[in-house]
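What follows is one chain in structure tokens, specifically the form predicted alone.
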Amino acid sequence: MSSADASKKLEEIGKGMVQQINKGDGPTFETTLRTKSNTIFDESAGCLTTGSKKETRKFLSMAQARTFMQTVAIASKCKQFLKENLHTSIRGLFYQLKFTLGEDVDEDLFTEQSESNGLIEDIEVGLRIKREDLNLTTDRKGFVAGEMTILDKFGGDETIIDLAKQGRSGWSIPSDVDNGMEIKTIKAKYVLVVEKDALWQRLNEDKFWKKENCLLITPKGQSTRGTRRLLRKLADRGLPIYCLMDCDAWGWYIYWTIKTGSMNLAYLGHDFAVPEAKFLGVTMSDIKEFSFLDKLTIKAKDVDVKRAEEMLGYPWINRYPDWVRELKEVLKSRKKIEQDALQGQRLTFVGEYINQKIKNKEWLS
């Protein structure tokens, strides 16, 4: 979205306000709730998104008067940004807005940083819009490497990345790869999710990527917005997505955040989800065709073990058979395994294990 488009919804708000007045009528500001009786999963779509449910902020509510205000203030600090072209964090964004009301007033518009991020939420679903599209970065935390060129638009000028000469360290993912990013070209055929920097570190010495012609990228942990923002225009680009994760809670967790989105986002829905990914693994079928494992596995904890039952009551994972039989697995053995097991063996031969994967169709929906 352009910064003139993000600028004329927020001047929508503004406007209508004004026009609650001059009829006599307090503003107010409607917004979708956010809230776990209001997240569904959308069918048609594959991902988790909002219901129909409305909340409406009113100025003329003792309960409801600060909360409007400040959201008021934060919609009126973003369009400031697209005026400016100026960026800043969520934190920048409290810090800009945490003042004193006046000289005889003990009160600030902000006291916590929690206040103002449920707000920029609201304004995101409220007006159809993502954050980054306001100016608003979040933390960078993945990273690429692969054939695939990136043109830049930043601070005035223009560069051209080239994905496939980042060396050991890779190309840092932005939390914005919408607004002033364009992918220019892709080599690869595939692309590859490694749940783990350490893993991926192994796997871009051996330069699987250019051996596999396929985008190596690690989330580190829990994918950021701008990496799963990445991996759903990769996606609509064609490519297969496979992810490589642990067996245990957070392997599952951020597998399914990719493929489904996630509650605290599902506002956003299609936008932030991969209903496309595969789970290359690692996975409790693993262990009886790689006979090493066997020694590898680890006792799953009491959040593991919690984790396999909730997800079996999720309908948009019980639908899924393969899903069915390894938490059913895991609850039976109370085991787990890491993908940083592949590498018991021998430390090259999580690129074999991938490749055999892939080729066999040996993955979890």
Second form
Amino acid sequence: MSSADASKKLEEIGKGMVQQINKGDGPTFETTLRTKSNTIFDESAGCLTTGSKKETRKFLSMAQARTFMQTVAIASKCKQFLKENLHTSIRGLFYQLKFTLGEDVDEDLFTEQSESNGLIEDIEVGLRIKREDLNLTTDRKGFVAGEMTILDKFGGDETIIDLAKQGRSGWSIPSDVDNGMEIKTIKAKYVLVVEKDALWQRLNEDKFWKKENCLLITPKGQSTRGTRRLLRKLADRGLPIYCLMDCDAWGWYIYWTIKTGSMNLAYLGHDFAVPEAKFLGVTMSDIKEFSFLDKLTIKAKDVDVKRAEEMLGYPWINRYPDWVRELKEVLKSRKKIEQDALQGQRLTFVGEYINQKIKNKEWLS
Amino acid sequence: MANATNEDIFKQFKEHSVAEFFKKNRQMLGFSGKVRSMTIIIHEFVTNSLDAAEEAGILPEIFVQIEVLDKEGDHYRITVKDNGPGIPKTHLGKALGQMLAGTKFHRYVQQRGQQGIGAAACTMFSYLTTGQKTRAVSCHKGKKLTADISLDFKTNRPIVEEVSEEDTTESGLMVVAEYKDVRYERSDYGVYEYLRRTALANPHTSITLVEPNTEKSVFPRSVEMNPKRPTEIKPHPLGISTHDLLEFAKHNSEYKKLSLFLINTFSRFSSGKVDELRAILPGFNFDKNPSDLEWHEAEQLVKAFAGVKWIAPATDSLVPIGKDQVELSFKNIFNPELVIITERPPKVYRGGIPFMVEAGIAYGGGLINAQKKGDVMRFANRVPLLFDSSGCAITNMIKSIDWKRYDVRAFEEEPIAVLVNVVSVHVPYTSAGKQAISSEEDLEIEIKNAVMEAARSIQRYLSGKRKASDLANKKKLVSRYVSQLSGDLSSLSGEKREKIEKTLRYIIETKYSSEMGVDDEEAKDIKAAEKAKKEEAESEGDSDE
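Taking the form predicted alone as the starting point, write out the structure of the form predicted together with its partner chain.
The next block holds the full complex; its first chain is the one shown before.
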């Protein structure tokens, strides 16, 4: 969404409220309810999304007056950012709005950042607009290496960035990959997402992405909004997305967040989820297939077992028979295994492993 | 009895020999604990003074002085002076030096003390703890008699040493005595609180207290008229115990035949009733001399009484403090925001004893600054009950009420005072200390109903008040945010800020109140939803960003 479009949306919501006031009503603001009960799985799109339950926030209410005022203050502030074409973090926004209401009111507009964070989500939901489009930045974490070039318009400059020439550190995925940034060329044939930076560095050293012509990405744990948007855009260009994670609660969680989106950001599910993503490993069947792995397993912790049990209950997971089998195996064996274990025999084994799995289509869908 | 002369009253003195017993069991009279002992002494003298003055048609004026005599604060001199009729020379010794010798025991009438053990017990207590005699100065019918009184424990006979006798124009009784094993303090159980409450329940009384630190407090009279005198009635057969029956029989000298004694001593008793009793107790000798009545016979009789149908006793003998008087007292002492007093007709307990419950609730105002919140003030025949509150029917009934139903959210933290006065010719105390009312079912129900009746009025008042203040609060709260919101709406929409703000303020002032009711319910739902959402996020441990 262009900043002009975002500005227009903000203006419209403001005008709507003023109209309500002019008609003699208290201003209201409608958003979609962001509760667990209003989170549903969109089967056709393959992602989590919000249901149809709406809630109306009112200014003329004891319980809501303050948050209503705060929400409008955030909207107004974001409109200013867009006008000035300046970006800031949600923490920067909080400080912009942390002032006392003044006159005879001895009260701060915001006192805690936790107050503003939730209201930013309200605006995202209510206006159907992502925070990135409101010039709010998020933290960066992920890295990419591979045959792809990007045009980055930033600070008045236009720079072509070659992701194959980023040396040992890779290209750091920005918080917003939609505004002021476009993919120019892609030679890579698929995307490989590895959970940990350590494994990314290992594969980067082997020039794995060059040999196999892929984009090597690590989200460094849970994916940022920027990383997930980039993966979505790459999938949109028809690139297969393969994920290599730990075989444990955290690894599964990172994968499923990429694939179906999270409950927290269900309202952005369609923009963020990558249902095409495949889980390459590490899997329980790998332990049988590669005998050396058997000695490198770890006893599953309570959290892993509990997570596996929960996952079996989610309709968006238990619709895949291979995942049901995998999780039942975890519950039976009570074992888990880290992706780092693949280096147990030989450091370069990881590459062979990946190739074999992709070639034989040995993944969990 | 209203027109009885003093001599008539004192003719009714009867003798008992119980001094020795009480010497060993003084806690039964309430002399347990130093603070309590002092309050009990004051209580005995003050109730006597009030009864005597009222009976003589004099507006009571009572002066109490407490002096500490040693450094340890254990040795005191207590002076109680009244403006009553005084006591004639012939009865002074008996009144102050003989256990159970008062005028009250044999009279079936609503009175403050029910058993005349009070004043003599104080004389005894003084003598036991200090070895001193009690000085009495009685101004009666133009004579001022000064005497020192002690008692012979063995024979229960008073020892009176006359000091002087002179002419006077005054009337009244002054008693001065020293005590050890007592202590003065200004607590919930102390003399100050006792006199304050006495003044509350006796608005026709003026009380002055001089404390050991010489601080002088006056509880002024707020009603210039003595209460109506309660009438003396004959006891109802269903209201007496075996012991009562024996006592009445022992003190009877008029009737030589049991049947005549019964008919003439108790109310609703006719020869027809004696015949009914004869049918229940065949072979029982109703012609015997009442003074020969044995315990087991009395027991049989009392049991038989329960099997006969009696007309309920007359209840017009009871005199409450009165709605207006309690209200006036409450206002005088607490200056509360609201006073509710209930006025309820007399009832009967145990089928034979008339009683009446007065309940009053004071709320807010001066009580907001009062030290004690959720104050329960118990009275029996206008006498404050300070001790043994946990075993008292009044306390228990007040506690059993679900105060939240009456918009009193936390009874013990609210600026509320509840007064309950139980009026009866025979108040069922739990012990001779007369500090708690026992749990008679009829009595308990009536106490609860009386308090709840008052509480309903309080509730109506509070909920109305709360609604008004809630609405004002809501308007105030929302108005705080109008300025900021208008500014932001202006920058979002491009409309003029002043116009937005003016319109919004107008909406709040006019339309707002009607919208609120619905709003609150919705707000609750959303709050709950937000809470659920928050918990969910926490349990998920998400870190999308």
